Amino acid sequence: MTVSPDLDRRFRDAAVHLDLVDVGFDVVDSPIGPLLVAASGQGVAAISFRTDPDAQLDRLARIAGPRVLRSGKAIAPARRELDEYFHGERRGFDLPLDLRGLAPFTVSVLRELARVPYGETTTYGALAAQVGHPRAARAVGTVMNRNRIPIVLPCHRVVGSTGALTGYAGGLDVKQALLELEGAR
């Protein structure tokens, strides 16, 4: 037996309604390619340039519950504030974040990089030393490397001490074009 699309999208809906979801996800269009984004009950959990999910759910499941499920309801609210993001009607994102089983280094780098402004770049160093930690570059950059939620936690806005653009999770030339949507190069 084959169950149709809408069936199938009307019983994922549903399950989301009822709460039986831990976390739930879909793949989002976007200019700068494909995004897996994932949402628990807390806020938006991951999103990642690679789309096959498996490795990125698994340790979402083992952080926030084995019931995950691919549903746009989920993702919906992150949806919309990515597409108002790329198309330059959004500077900030008002969505909330479920940063569970990050350490607390991590999560007060994650939350001052929140705070660098939209069309603004930062560096390792400095963003350090705003979380009093300034010879801490490397691990500031390896928490940057390790961001599972890029874009609304922008770490494409950090730079090296010269400027210049370093790694980046989806690529150099995602890193320079979301600066470029920002004004920022």
Second form
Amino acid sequence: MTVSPDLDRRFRDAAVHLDLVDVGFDVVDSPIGPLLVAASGQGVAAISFRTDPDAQLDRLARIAGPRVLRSGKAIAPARRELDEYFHGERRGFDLPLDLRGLAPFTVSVLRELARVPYGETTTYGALAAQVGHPRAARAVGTVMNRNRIPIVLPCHRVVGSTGALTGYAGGLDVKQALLELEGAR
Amino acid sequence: MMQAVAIPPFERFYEEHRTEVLRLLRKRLGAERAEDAFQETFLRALRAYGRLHHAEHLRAWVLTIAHNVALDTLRRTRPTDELVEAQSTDHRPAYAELADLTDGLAPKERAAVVLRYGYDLSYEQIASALGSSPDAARQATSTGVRRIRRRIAS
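Given the form predicted alone, state the structure of the form predicted together with its partner chain.
What follows is the entire complex, opening with the chain shown before.
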């Protein structure tokens, strides 16, 4: 005796509808492969290229609380904006973000990162200078490396001072693909 | 922080126990009523989940919730079953049993339901008791029963 998909979905929808979930997540398809997208009441909390939910549940619980539940309804606004972005119909995201638990330096770097325009690139050093720590390019690199909301927070637009792509959580080919989508390369 | 780690993410808890919870509820309530009770069980669990202090006995905990939901469901729905049965088999629930159930109905509907199912009066008899027509008595009775059903279902 198993729980039917319909019953399962009704419970998940009701849980989100009643606002009983700390963080909801689902796996969405995209041209750069499946993405695990998570959102709390505060906003988008995580986007991951690693989509095996079991590996992500504990991480999401640490970010937002133990009431983690898979639900398409919980991430519907994020899915819609991501779809528009990947179809070339959206150049900036209007989604609120959940940056709870991040260090103040990290938050200030990510806020600055969010201002890097669609289709343009910047460097780790330039970002570091913009947050008032011109010698902290390495630290900025670490923030990019750990960016838990890639794509929406466009760390793919940050490259080395020589213009080299340097690195990306989703792989360099994905970074390249995103920049091409935006017409940056 | 240690406590937060000890309690599994709800998704894992739900996946681990949902089949057993549904099995218990079907056994107690039948397949149809078990579905609403299933949803109610895990919504109750979710409401309390953030306040749990440890992750011990989670299985016993959720089965206890399911058990309570089943009891609530039986308590709420048994009288309607009898009501439906009364229509077909002329079984008479006592007036007292109908009192709670009809509480909150409009006075005329309440009287009609009680006289029909509590005292097994005909619609003619109810009509003369209420000073209305048999059709109006039948109407008031069925409206009352519909309201009770809706309230129980919600």
